[in-house]
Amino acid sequence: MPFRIIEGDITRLTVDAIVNAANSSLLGGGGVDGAIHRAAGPRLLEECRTLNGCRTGEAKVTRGYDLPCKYVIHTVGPIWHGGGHQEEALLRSAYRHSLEAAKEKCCESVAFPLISAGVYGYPKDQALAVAVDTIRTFLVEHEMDVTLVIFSKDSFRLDSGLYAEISNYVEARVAEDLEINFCASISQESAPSEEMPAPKRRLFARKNRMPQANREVATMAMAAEEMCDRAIDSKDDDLALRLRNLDESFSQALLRMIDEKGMKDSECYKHANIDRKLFSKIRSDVNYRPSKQTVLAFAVALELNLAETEEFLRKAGYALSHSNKTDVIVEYFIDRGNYDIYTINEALFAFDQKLLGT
């Protein structure tokens, strides 16, 4: 753990092993195969000549030579013939054999290209689904840092229906946030005056056409703000007392909720796509300050609803914001009860946002 998707050049990654989407001869070719051979130097081809090729769905290992990795794991993916010739089973086998080969070499980190999705013609969205599902299954039982390297966004395909639905959700939440903020800014004005500039009069008219629910939210927000101002100004506001009664920390809240959910620590950090070493730091340091992505990752792993997620974020000093695309996308999935962090991260990658847990 964890699993991440990145855009980049696999030959430049400093990992224990990279996977080569090779042909059955293992003697080099085009695409990723050719790029790896060029970057590794001629000694890679010399060793590959001793391996007597590789069957589709299997994998063989060589040294990395001039590459910034210890090993190259060569695997042969299937050529797409319409889907009725065991293509999916063979593609899963290619990923599985590669992961097992990395484990046998005691690799802690391995990087994959999207196997068979280039000249072999495997549909990119289906190739992605097979890759993620096979890697996910492996990581349930094993500790390994796995990266899926997409050479360019043109070779990445998120389900078009899901992409459109998330886009609409993001646009709606951003527009709603703008309306609420506008409503709050002019809510104390009961009617436009003659002295009010024409642009502001138009905005005032728009405010009165806004849904009643949005105006109520804005009014509540203003009331809460006024209460905070009064509390700050109050002579009874005893800072020392507040400091003596600090709320539980993020670390304390996380460990408490893991126990309340009846989860094992390993189950939680794996569902959160969090590295075991990072989780150990959080567990051992009551004052650990996590990133917002880490908090959201654990909120997903714990299957918190939106109100619980907001409260959990406050433990670390954060809040959900409709001006933050990552927050809105995560909110979209939580709102629908979808806590699959792999699917969430695929969506975040498609929208050029930082992934959770990684």
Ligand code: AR6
Contents of the next structure:
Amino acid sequence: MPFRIIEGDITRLTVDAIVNAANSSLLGGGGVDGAIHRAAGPRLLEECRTLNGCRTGEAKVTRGYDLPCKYVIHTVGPIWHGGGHQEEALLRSAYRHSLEAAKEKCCESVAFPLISAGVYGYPKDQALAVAVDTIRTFLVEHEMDVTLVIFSKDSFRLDSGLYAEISNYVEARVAEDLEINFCASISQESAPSEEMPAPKRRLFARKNRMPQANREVATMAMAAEEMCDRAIDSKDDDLALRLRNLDESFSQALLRMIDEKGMKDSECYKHANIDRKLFSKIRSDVNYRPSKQTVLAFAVALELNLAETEEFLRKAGYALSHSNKTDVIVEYFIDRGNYDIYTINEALFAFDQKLLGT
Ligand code: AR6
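Having gone through the form predicted on its own, I am curious about the other one (the form predicted together with the ligand); can you provide its structure?
Below, the chain from earlier opens the complete complex, with every other chain and molecule after it.
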């Protein structure tokens, strides 16, 4: 996944480089700086002594020593003085210089803490917005996996109005789904018969444990399986012919829509937060079976409306479900015509859901 947000300790990540939110002496300190020096061992400080410090907004590279990463990129973010002292420009510059340094060292993966958002006092929501925006701009031109590490979820702040609005939306949709499931349960289908072969009985049982929307897909899968059986049993040529002429696959539908929308491949996979290698795999394998997160990511990149998203998901054997928080959150954004995958992923992270993309 080109960009992801995770909760954790940056010193434990196995990536090519981690970024240190240092001070201009580069001789260590508290916060993430202290944690990195402790985990890297004393040789890190020895190398830092040879660097003659670092200006605010710039970056210098050392080896990772005892850390699981190859390099540490030391950058210095601005101290927050109220916002009128070039803080934003300096913070952007710290991210940009760090990313450029990673590129120079041919890193394929790099992880950042939320620079300046601790001891230096930069408001966390604004620090997050600057981080995401600078990384996004860089990824338009470059191929790299960039991880933003949030030390403690408690310090992660999605815009509070947006958080409340999404919470209400999720609650309303889940309540609707409960009602639908209740009505459906009154007219439960009959139990599987004894003559049913074991795999079909298992499918039947699994189907009945599924939420409503997924059951519809399972019902279709069972119907298709039955049709196959019948075609084989009765050697029904007409049916066999229909089965040979199945609908277009997910991969075919994706490539067709990219063409119809006049998009470049790279434009599409970048908007989907999908890396180039995965896209090439999908392109070359007509029967590629994507994860639901991947399908939703492409639906967002292609700016499909809800009906089109449902149709697209069906090509890969999935459905949107109101029992599933990820689905409802994605639906919330599609409903509002907001197709910014970074914003959607920030919201999914805030609600502890898997992010969209690879
Ligand atoms: N992994 C990931 N993030 C972390 C970790 C960790 N192990 N530890 C802290 N954070 P800060 P700054 C988060 O204060 O604001 C140092 O003394 C933390 O929760 O480390 O840029 C330097 O020497 C916060 O969100 O850096 C400088 O003097 C973010 O990392 C000064 O602090 C940054 O917090 C730099 O201040």
